[in-house]
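Heads up, the chain below is alone and in the form predicted on its own; it's given as structure tokens.
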Amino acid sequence: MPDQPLSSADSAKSATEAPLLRDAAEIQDWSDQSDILIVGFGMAGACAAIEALEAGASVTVVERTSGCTGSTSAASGHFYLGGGTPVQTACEFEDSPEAMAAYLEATSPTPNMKKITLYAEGSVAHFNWLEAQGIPFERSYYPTKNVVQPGRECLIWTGNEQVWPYRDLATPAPRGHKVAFDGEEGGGALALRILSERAEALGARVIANAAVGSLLHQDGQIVGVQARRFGETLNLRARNAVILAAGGFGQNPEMVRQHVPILEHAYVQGSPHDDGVGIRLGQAAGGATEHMQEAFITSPFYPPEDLLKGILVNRLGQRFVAEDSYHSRSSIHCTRQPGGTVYLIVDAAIFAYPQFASLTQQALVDGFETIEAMESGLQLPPGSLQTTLADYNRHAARAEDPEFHKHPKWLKPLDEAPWAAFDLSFGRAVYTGFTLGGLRVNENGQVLNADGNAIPALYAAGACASNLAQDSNGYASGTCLGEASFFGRRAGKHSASRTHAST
């Protein structure tokens, strides 16, 4: 798509958004040159900065931090891969682009194809380019239904690719890999370390500690960044292209409460630093967003993965998701009850505490000799549960779960007495998540204004730009470090064969 210069009605709009937007005819000195000027070291920008050195430009990354922190560095370290990856093969699942391809546009509210060809198409290449950097991804898989392997085991579902209705769109494989570490976090610090390393042996000019506060523009396109560092003013100017790689939006208040206020009621997840300064800097420059009411949001409740074969009931003693579902599906679904009510009801052959349950506060409210007991104590409207777990049972006896749809494997009737409920309920227990939406970019990461035309030489990529995370009922883990590497590159090649003369 060619690039478009920026209207006046994107300057006058800009204007009252300064200083996010500046004219470059103000400034006097520059502080720095270079081809390839990306605000942000996390996993796009790194990915990005490794592409753009390999093309022959030259590249300069103003991080706010003092280096290899930021969301990334928080992950379990997850990519969302698959196709017939080395991996997946090794471990004798087949997969293919097309799967994968039909798995996320089903899983996507508003499927943007292009991406998710490219994506899927792509993500074999990806997997041994990642490999290609250091990265070191083992040879197995870990078959408990988990959020996160505990050790050095690579291929996991994280997903919902065997949740009905997607198991019936699109052949289900698992497609998480994640790096090869010793415990559930800091494979997404290894990796991202790996990668800030590579970059930097390439030759990348890294300012840390700097704060980018503005855009520059000339011309009709955007020219550079205006930071502070150690309270001095910091001109930096790009020759070709600024990639915004800078987070999410999770840390700034306002912009929680005004798109995504669910979050006001969780625990936000990622870097301090995620206060939006990307995304704000992109619209200023006439940059439209997308997605931007979507959060991932969580309490998982399994495992241990015996626990799936509880059911999940509102306030009126109804079930509402598969309980089977990735655990951000069955969060949001819990979200959207009357009241935030929600109860995991278990029996006696599954009784086991949520290995969570510490951390997200899901407290065992009780234990009843009878349904009807279970009914009254957690208030619920006589004969609604007795009614539920009858209806459950008789089907389940049966491995079939007609209104929900539940995996076979896990169904099994609830009847061996005693029975318990866990409370789950939004506002009670423990919720965290992040944000989704972001500045809307092509497949080449170029930010796109609301007629869709590019604005010139100017980029975006990672949790600041939206592409193929778009809400919490569809998310897969490994889905942010997957489009933020894939993606990142993509940005970073294309921002690197352009010129201010480019179309």
Ligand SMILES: Cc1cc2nc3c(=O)[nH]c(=O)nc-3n(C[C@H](O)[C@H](O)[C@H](O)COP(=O)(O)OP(=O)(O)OC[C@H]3O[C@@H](n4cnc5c(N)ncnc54)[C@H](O)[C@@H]3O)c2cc1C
Contents of the next structure:
Amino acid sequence: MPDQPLSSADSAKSATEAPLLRDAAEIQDWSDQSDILIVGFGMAGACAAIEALEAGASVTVVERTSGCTGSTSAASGHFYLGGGTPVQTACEFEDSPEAMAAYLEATSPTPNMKKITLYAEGSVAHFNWLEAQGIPFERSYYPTKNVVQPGRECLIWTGNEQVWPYRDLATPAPRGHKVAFDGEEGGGALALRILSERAEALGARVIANAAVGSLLHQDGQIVGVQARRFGETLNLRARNAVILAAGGFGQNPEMVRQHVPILEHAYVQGSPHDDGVGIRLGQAAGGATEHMQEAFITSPFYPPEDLLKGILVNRLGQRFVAEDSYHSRSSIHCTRQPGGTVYLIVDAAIFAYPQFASLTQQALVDGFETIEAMESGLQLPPGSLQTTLADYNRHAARAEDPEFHKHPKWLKPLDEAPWAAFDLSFGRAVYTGFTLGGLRVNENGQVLNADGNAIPALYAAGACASNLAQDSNGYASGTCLGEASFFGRRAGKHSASRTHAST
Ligand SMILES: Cc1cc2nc3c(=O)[nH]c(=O)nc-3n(C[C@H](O)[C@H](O)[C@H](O)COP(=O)(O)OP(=O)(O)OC[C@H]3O[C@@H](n4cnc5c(N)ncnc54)[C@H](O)[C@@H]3O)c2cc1C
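The form predicted together with the named molecule, contrasted with the form predicted on its own above:
Following is the full complex, with the preceding chain placed first.
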């Protein structure tokens, strides 16, 4: 696709009123210059830096904090990888790039088959690359349905691969690969430390504690950035390209209200610097955005996994989703119920408190000796829950769920008194989340305008770009780190190979 020269009329302003796009002709002194300039040293920025350096480019990374503090460092450390990785093979799971691509296609509202195919076909090589950088992955499998494995085990089901209709559309395989790390948090931080040290060992120059506020353009292309560091202005020239890798926009209340208001009612996780500046810089240069209205959102009611044998009902006493869905899928469906009202109903045989109840505030409403008593206790329409449970139990006794096709493994009649209800209502229970939308980019990370043309010398990767993770319904844990690293690498490599005269 041909580049479209930038218009100097672009004059969008950042929150601090510094122009997001400035004419480089205004710049008297350049503080520094390099071939590639990367904004943000998280997963995407570190991977882009390594590839660009290995392609022979000089690289400067500008990082707003002292380092290793982005959302990557909050991540559990799942990478969504498949197609027959060494871990899948060691744990005796068969997978293929075709099955992985079919799954990603089935779970994407608007699948980009070029990106999906590249990712699925490149997944084994990408796993090997991550491991070669020094990131540890055990050859082990964690069989329990959980949000994050508590120990160092690697392979886990982190999506809806075994959930209907996806299990009929693509041969299922577990593809969540957790960095070997004891605990539920820390795998992302470990991976980032290893990758950022690797980038620096290869020669990346890191300017820390410097916040980029403007892109600089000249002769129709991006030629650098302007940053502020301890009250000083830095003008940093990029001979080849600028790569935006500055994270998402969950901490920008105005952008959240405008694009993804559901997050106003959730606890937004991640970097405090997810203020959307990467996206806004790209937009100021003419970049389009995609999937800005979508967020990962969750209030997981499992583990323990036996709770998947319960049912979720809304205020009409009706089920609405297969309860064995990945937690961000069941959660987004919960948020869409009338009044946000949702109860998890269990019987005595499977009763347990959701493991995350102290975080999610999923309160135990009460125990009830009869379904009729529960129905009135929850103020559900008379007869509604009785009908729902009678139907569910009748089918579950035959290991069937004709309405939502819950996997037979999680089907059992809920017929052992007493029964209990947990309140999962959106607005009463705590839902957490982060943004998924970002700049529209092609498979090489080039930022595209509304017509699909590349903005000259401007790339984006990670949470400020939109690649594979498109919505909460289809999300699989590990997709964000997976795409930030995979497409970050592609952006680094492609930008290193371009000259200012070409795309
Ligand atoms: C609690 C939690 C757990 C998660 N677990 C997983 C998981 O296990 N697997 C998975 O795939 N995804 C997970 N995610 C999502 C994933 O962590 C992010 O999508 C991913 O880390 C984004 O990487 P990034 O490089 O784009 O952004 P970041 O890691 O946030 O890096 C962006 C960097 O840019 C810097 N920056 C920002 N503004 C500027 C500026 N103006 N100038 C210079 N620098 C700037 C920031 O300081 C930051 O260091 C999780 C998210 C959260 C919140």
